[in-house]
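Take a look at this one chain, the form predicted alone, written out in structure tokens.
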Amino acid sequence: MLTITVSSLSGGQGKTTTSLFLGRLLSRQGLPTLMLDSDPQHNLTTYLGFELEPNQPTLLEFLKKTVAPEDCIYPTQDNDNLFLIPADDQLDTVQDYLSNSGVGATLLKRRLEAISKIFKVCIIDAPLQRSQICLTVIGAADFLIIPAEA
């Protein structure tokens, strides 16, 4: 599976909606592509018209392992080939988590070893501060995608 993050360090570059885009993009060319939401704003999980019960794992429990990795995969209204793993403001506590784990930098990498055979293309659209979650983000990503403002 070829994973991509969309980060910068700045708001209002882009990201979500590059992260969207490139997504929509690969899926509707048949691609299975997952979507990754890391950012606890939850911008992407929004855009994607996707609502949370309160209940619904999220990427904090596909990270912190507490659930199954496919039970955190939900399919798309867009089309059939695009799937979310969606955030919430709960996300922000998985810092000291992530920092305290000793592999903070490729715990997401290693999660995703479970799914990538599933998927083509992981599209990650990434937090804009530098954080712990940001570094695992960055350290799963095989490409590194910056937007920024001209």
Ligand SMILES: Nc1ncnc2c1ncn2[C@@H]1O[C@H](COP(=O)(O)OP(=O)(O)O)[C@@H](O)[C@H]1O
Given for the second form:
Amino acid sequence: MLTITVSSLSGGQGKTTTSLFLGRLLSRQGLPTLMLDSDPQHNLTTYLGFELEPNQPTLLEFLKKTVAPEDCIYPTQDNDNLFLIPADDQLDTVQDYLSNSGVGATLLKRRLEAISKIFKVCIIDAPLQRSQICLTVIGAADFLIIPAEA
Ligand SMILES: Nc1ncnc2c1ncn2[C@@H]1O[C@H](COP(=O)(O)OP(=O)(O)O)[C@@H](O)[C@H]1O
Ligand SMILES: [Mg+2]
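Having seen the form predicted alone, could you give me the form predicted in complex with this ligand?
What follows is the entire complex, opening with the chain shown before.
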């Protein structure tokens, strides 16, 4: 699985839009694609049509390993090859967990290894602040895309 993180350290640069269109494009070309929403503002999750109940597993549980990884992965309405690990506003609570783990920068990379045979591509929409979540999504990436407002 190739992991691409779309990152920039300010809002409104086009991270979510780039993630969404890249994910749609690759999945519609037949590649099993996992999108990962790592922004507590969860715009990607919303754009893909999800309205989660508070008890539904998200990236928070995926990182903390409190449920099986597969339970955090949702099929999307877009097409059969496009899946999502969603976020909600509770994701912010993972910051302390990541910093206390001592290996926050590599934690997501290790979690993704468990599902790396299932998907060809993983596209991560990064949050805007410089944060522990930001570190772990950059640490998981093979490639970074840094969009910038023209
Ligand atoms: N390539 C682009 N050309 C023009 N507008 C864009 C482009 N990419 C994103 N936008 C617009 O810019 C705004 C911010 O994009 P968004 O993807 O939400 O940024 P971010 O996720 O970095 O906060 C949105 O209104 C979006 O429609
Ligand atoms: Mg965004």
